[in-house]
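Starting off, we have a lone chain in the form predicted on its own, written out as structure tokens.
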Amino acid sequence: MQFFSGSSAVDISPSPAAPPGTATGLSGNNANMLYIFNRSGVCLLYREWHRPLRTLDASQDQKLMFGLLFSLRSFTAKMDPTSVDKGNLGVPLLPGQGCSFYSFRTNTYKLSFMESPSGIKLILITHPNTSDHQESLKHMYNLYVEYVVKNPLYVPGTPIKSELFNTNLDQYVKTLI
């Protein structure tokens, strides 16, 4: 792939192909992480299937991913070029409010992400080569929206410890390719 940048050429390298069992149409998970905020930043669960390398302790970790989004969508919102009220970069936006992403991607990973109405954010990291995942991240909200929110045991705001919950997410994500 080549990008341009006035009359030079850069050779990008393409994304490394997928991992055999994880990724693009083999049988096997293709989900590496999947994290789930509420509105105020608090992780409320973290899943992690594949993950090769670990370089920071999960509190850490969480803050960053946080982080990244906060900017992100801030970024978007301040960037949006159909939008006259572009408001302060840095100013927390509300669900739904301002211009959104849902994808990214780097050469090593693809970040898909979605906002609920109530500003529960769910957060998956796949490999790089794989399709969209916005029905697949609505899904895994409902079954949030079923197991966690439904129970009456549970206490908004505080980590989310079903086996219930845990168990139709490993199933489901089975299912990705």
Second form
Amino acid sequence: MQFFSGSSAVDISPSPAAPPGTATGLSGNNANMLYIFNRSGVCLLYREWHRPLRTLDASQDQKLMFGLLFSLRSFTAKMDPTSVDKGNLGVPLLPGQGCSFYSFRTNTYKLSFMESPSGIKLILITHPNTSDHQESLKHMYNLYVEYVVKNPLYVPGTPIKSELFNTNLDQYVKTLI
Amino acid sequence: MGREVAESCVDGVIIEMVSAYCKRFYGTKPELAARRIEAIGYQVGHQLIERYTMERPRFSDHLEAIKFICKDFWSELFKKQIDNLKTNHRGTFVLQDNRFQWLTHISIDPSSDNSEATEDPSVSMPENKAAEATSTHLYFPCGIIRGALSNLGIPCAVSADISNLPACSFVVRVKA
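Just the form predicted on its own so far, so send over the form predicted together with its partner chain.
After this comes the whole thing, all chains and molecules, with the earlier chain placed first.
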């Protein structure tokens, strides 16, 4: 991928999350985890490639993640200085409304977010020195459409269990910087 | 001259047709659902071959007709040709497509065989169900081939074989 800057994850300062090369399982991966939620909060997919610390059990972790992004979207839309119509803070936002929240970064990880018009939310957690992931999230959404939505054996609204999708996703993530 | 439709719409309609016939109309009788889907394919193949052979002269023998199906007919339908054609010169033809377009998006659940015991009968269940579900999507193309050949004057029986996705073979047996 030529448009990602080449210097992002090569020089790494020591941090609690181990550098990508030492991940157990798939080495050379720069992404740590991926969540996919649908509009009603059902977690369709949770993949992890490198996660040294688990604090909550899986379903609580997913609910927390969904709630976090739900509130963050609402909050960032209400604080937008360029938008005219603010509305009330408690009203749930539709997928296209308000400004779109992209990512936040801490000293140990970076969380990138993308929401499709149909309400599918993709959340990618990576190493903090990586560049913007909007294009990669769009690519992953395309993979989702190809191998999950168009799969005749998939029931919409249920967790994704497609081998083709998992394989292609793993292959793509290996190429991420 | 003709109007155009997005390919994903056509794919979607076919998937929904198979699913509607198998689950809703003939939910308890899968063989009847298969026969209905194959009959729909027969009609479609019948009409399509009429359209695509409008300007051609009549075919000299069965092999020429099958070759037409493999090359021109298949490229009109799926934008590619059949990859491999085998025959025993006694009325049986095997058309193999290494990447059949309607099967490329089908994928089974990889973790369902972990939850079963390691005994053979229970492990083969999820794979059988996936194979069954996949084979219901092949009745339609089998019907298309059968309809096309019968309109060319070659009555036959067509069946499909999916030993390795996404490649699949269609076995055509000409009725003497």
